[in-house]
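Next up: a single chain in structure tokens, the form predicted alone.
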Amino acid sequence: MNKGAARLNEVKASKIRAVSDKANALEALGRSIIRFSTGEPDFATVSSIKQATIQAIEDNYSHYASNRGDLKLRKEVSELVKCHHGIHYDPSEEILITSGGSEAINHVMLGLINPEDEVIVCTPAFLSYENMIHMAGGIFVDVPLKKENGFQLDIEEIKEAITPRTKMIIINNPCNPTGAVYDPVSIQALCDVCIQHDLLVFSDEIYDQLVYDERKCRSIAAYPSMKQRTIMMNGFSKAYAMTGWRLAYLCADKELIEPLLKVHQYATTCAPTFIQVGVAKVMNNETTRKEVQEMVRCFDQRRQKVIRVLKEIPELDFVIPQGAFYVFIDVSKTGLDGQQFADALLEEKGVAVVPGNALGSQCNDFIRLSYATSDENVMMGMQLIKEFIKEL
């Protein structure tokens, strides 16, 4: 009688949150902690968005919005997606505003996955995908990506994983935790596979504005014949430093949006109206764009600092990240696995990182380091990692 629902049996507690809880406990004891563990920008939310949202509160936008989201915000999202990717989504029927990216993932899995449907996930990957597949009653199919290939998509491995029960493939581009931006040739090959086997694609593009070295991140939905089979997710948490605001969106063909809307109606009803109104007013203006660009520039500077120090440490192997704000580091040459390395680094040096086993079953030798923290913390934390390895 007091047991949880059976559908949660395969759902695991977040190891990322476990690291945060341990760091919090050490801070409560007076320890100074540098957090390379959380995928959260240290910047204040874009100022124009804050000001517009305060004004929306003053203007009494405090009642229900449409279940689909405020229409003005959906129009602005449509404009943003068209500007970045050249795809038009009808604001009235093909865009759904959600309370953050996690809710969007929830809606896609509960709205589209039937019990025993197989869902292919290219790992390492954000842990919500696997757990929400389990919650929906689907079957998680792991396709591990390889460090020696720069964690790029392995189309042959994906083909081998497809069965008659496969319904969806999940990609995250740019990728958390590897920082990989998938090359256009492999994306086109994935499109061909999805069309051949009539598969859906869930494309998490939350980091698509955080790309470096003049790279471009083109949505898979922009490729020929892919819009009708792609569910694109994006939002404001990362590029606009709005993690606590909980605002994201889903873009898809009308027929795919409808079941997601049903889940949303009974899970949340709508994201806070004043936030939607405030964001809609300024998200595409020049001031906002410049603030986002400045954050990206700062992230790139931090990325370069991390790379420079990592190259000085022969015991650590890594692939240079092309996007997002993570580095996925192989620590096996230290004689420790990722979990041991993360635990000892936190205990001994007060530096929090995420063990790779939180992000993929084949990632025991890795840690994830997030450089979404201050320049001072980046440099101090990297020096502490160097000291830690010297003392092993």
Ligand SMILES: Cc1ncc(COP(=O)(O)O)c(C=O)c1O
The other form holds:
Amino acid sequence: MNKGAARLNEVKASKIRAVSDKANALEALGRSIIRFSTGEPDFATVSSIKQATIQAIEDNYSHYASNRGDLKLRKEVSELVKCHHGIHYDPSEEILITSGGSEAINHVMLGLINPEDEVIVCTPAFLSYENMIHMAGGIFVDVPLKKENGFQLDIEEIKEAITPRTKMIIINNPCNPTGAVYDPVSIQALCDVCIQHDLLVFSDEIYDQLVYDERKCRSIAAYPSMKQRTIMMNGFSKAYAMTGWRLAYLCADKELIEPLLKVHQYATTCAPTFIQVGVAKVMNNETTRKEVQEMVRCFDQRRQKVIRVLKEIPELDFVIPQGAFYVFIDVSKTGLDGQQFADALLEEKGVAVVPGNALGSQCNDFIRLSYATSDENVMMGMQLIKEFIKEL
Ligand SMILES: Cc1ncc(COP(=O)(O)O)c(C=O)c1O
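If the structure you just shared is the form predicted alone, then what does the corresponding form predicted together with the named molecule look like?
Once more the chain from above appears, this time first in line as the rest of the complex follows.
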């Protein structure tokens, strides 16, 4: 008897986890592995946040918080979003604190997607979208983005994918895995499409502070008439190096937040109280801001090192990433597809990357390389990739 619920039938195991498992197995045999496969900062959590949270534990913030999240944290989130995007979200009813971005995605799908609703996802994309759409009983509609367009939004293809059953479009800006920051003209065009077809937008902005070359990432919610149809998600995992803390937030109009609150109330009750209290105390102060900026500066230096080496390898094609901490690389000129490349690189050189087929249906020729690892690893890993290709 298949004991799993039928709603999980189309939910697939993560191929990224398969890469980690292989890397772990090699490490257990004594091999040293450079992990360009990991989607999390190698830095320690911002120290001001650590200190404030230790204090919150000492001060006994160990009871339930409000289902919406600690009010002081919601106020600070509101201030941050206002400062970065110029949009006001009312802390009392337009912000919901969640246990990480993944939980936020879960709440949005369970709270807003009905069985048979279609949800458009521009791919390659973070795996949770497709799988959470399936878990909610929705229909995942894949719109592949193209390297030739710099992995920018393809508005004509998005328009073609819309049917009377389309309820939502998901965008992730800056994008994991392409590093693209969507250009404002295409975002405006997307807004026009969403308004014309009365669609919701789920905007995952978890990398919005990690942008380079003086770029700015303005939320789609800040475009005219978009706040009322956008659910914005952001969190602390990436920019504050807090992946294990599990803290994120959703911002939207009251009518959109209410169903998400219902899911959150029964699924989680609240994110850990002392974490919320600690983060609220310092997240917008100067010390925290400077620590985040310093991490962004380090990511940028690594990004530039990676780009420099990639440019020396004619067999590898890529679009220069402008945000997040990934490069999406076309390896087809090596004669291998992304899966073969990733498997052989790990086996022969001990360098772990994610095959593109884990992230998009049209990405068999690609690998994702994350430069969220130490400077030494970046330098050594890139040299090993160079060697690997020479020896092919
Ligand atoms: C685009 C994107 N959204 C959401 C998440 C999930 O973030 P969290 O660790 O807060 O659950 C990730 C993590 O890799 C991500 O890359």
